[in-house]
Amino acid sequence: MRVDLQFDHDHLWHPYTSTLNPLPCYPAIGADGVYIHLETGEALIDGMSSWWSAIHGYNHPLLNSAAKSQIDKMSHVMFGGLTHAPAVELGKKLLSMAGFDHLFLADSGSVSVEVALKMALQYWHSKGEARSKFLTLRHGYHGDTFAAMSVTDPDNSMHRLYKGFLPEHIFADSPQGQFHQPWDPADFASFRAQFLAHHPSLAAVILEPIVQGAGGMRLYHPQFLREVRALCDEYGVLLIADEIATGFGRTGKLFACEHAGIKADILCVGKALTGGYMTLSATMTTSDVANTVCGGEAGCFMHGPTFMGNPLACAVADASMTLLQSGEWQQQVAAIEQSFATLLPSLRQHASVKDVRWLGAIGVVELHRPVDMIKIQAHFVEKGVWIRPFGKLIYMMPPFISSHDHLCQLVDAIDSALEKDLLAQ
């Protein structure tokens, strides 16, 4: 069966796009490995891992097979007063992996983040305090739901709209020194002022730690964890890890927060939980928390969405967890980032780029101006890749088994984009 595109155009919303001026889109009919393959014949190496997913690639036959085992069993049954084995070994691994003792299984990332702050909230209401605000980082992004929208930046993201709809929190200044620069302490200044100006009030602090993602692909020092980490313990006032994007060793850990030796009170994932095949996202806590949540006056955490514990997804995901325990991972995130290091250098050449950055298997080319999004996809169609800019940035995060050819085209892609200056005039 074909793809209708015209059907497409005329009703079907996609991602950030105009029903009266939708951009195109290109019909997928596979994916393989690195390769995402068109109707029209094309197959594309993937830079995206769509949308930072699918780590182990297309069509991994360990993958393919837990689901194939699972949907003859039961594609699904309420968690409600029900539990099944792909949850439960799931919970085991997850836990054992990031090193916490409570797991709470939701839809998808912006959920596992409004699971977050309602753990928070009704963490410190258990406890006596009304406290109702969150500290979190200016160019931060947490989701497109309403309380995730709260606590991303209201000024420099896609949901500044909603500015005034929206409780209104606390925002510190990003870090500005990036990861490999050495540190300096003024880039705190702002995040300590503000948390010593409202830490009576705060339910938690949230962040996404070392990268900061679809807020402008940020990769900031350690050490501003560290120091975070610090403060949320010296005034006790709970930290969120928002691990959605950075989470399973996009960074070159298997969490962002490893890189600064510190562990979060609540932790956030998603995206590449299920290796990219279907939605599941999980917040993880400690006792303390979980128990102090369940002490208080409504006995129990008020939250449970319908697909919860999704015994399909979690099946895939018990799976994509095993595989990453293999270890692989390490080494294949390595060699990306070390082909990272070797090609994108050569890109700062362009008169148009701004900064070229890499960490793990993230390469980051920001420009001094937004791409014209039209021309550049149809250009990296037709060089064979796919890769999908926003604003000024056109990054990477591909699959975890892509090798140095395939990043290389990738790269190569990127320089001739550049040399045509397929950016927003």
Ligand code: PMP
Given for the second form:
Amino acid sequence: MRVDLQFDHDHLWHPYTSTLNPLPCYPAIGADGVYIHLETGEALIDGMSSWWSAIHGYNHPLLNSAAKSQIDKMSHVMFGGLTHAPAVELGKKLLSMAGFDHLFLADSGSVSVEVALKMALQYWHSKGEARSKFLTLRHGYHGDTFAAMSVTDPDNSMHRLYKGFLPEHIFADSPQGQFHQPWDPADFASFRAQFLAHHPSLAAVILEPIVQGAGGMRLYHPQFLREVRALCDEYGVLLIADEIATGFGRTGKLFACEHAGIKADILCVGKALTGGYMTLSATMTTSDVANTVCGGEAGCFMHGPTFMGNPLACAVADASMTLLQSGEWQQQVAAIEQSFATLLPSLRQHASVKDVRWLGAIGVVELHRPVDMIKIQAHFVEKGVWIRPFGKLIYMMPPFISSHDHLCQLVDAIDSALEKDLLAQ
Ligand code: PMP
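Return the form predicted together with the named molecule of this protein as a structure block, the form predicted on its own having already been given.
Now the complete complex, all chains and molecules, led by this one.
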């Protein structure tokens, strides 16, 4: 059946789009390895991993067989009062990989952030302390549900639209010093000042370790994280690490916190958890936090979505963790980082380029002006690649199986787009 593009245009909302003037969409009919196949015949080299998630590539035999064999046993049963091997086996792997004691399985990245914030609030409630504020960073992104949005950059998530409804939290300046630059202690001044001014009311600090993704693809210095951890320890404030984008090898470490040698009190993962097959997320924490949460007035943790622990998603996630445990991702991500280091600097020659940066399997080209989305997207498709810029950022986070050749084609397509000046006027 052909994709009814007219119906799509007239009736379906896509992420961050208008019904009045929707951007064109390309009809996908299949995907395998690093390729996305369009109905119009093109095979596009994927530079996005479907927003950080398809780390092993598409249509992976091991993930396919995990999904197929699970679907023949049971697609879903409620997690209240029942349990099953896919959830238990995934739990064993995840907790040992991340070094935590307790795991809450949720539906999406945003929900895992809601769960983390709720855990922190309930933790303090159990201790008999009224703490309801979160400290976070400008340019951060934690999701589109309301609590997640309340700790997301106020300008990017349009807090002003929801004023009066959205809880108001505390924002510190985001780190300016880049990952590979020398550490400047002045970079921590705003965070320290906000922390010291508010710590008695802080339930937790929440941040994206090392990479601020949707808020600008900023790669910051690990020392910033060490300073945050030290302050949280000194004043007994919880630290929530949102590794929904960075988790599972993307930055060159299994978890980005490892760049700083720190561990959070609560960790959120999602996206690549199922290798990009379906939505699933997890919030992990320590025995101390979990038992304090459950030792309070409620006597339990007050959250339980209908599709919690969905066996199909857990079975695929378990297979995805098996692939990661083989360790091959380490060489793959290191090779991608090496390719970016070779290929990206030459893009600086374009007057429109403000900065290029990379870390692990993340490559970023920051421009002075926003791109013309319609034109640049058409150009990329014509060049046989799938790259989806936003604003002034053209960025890549390709599947880990991408070869140097694939990356050359992605970077060539960006180079020719800049050559043609496909930026907004
Ligand atoms: N946190 C971070 C760091 C993210 O990058 C995202 C997704 N872009 C989310 C949370 C929200 O995840 P989801 O879209 O699955 O709700």
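Numbering follows the first chain given and starts at 1. What we label the rigid core is the largest C-alpha set whose atoms superpose within 1.5 Å from one form to the other. Only a predicted model underlies this, so the values are computations on that prediction, with no experimental measurement involved.
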Shift of Tyr235 between the two forms at or above 2 Å (CA, core fit):
no
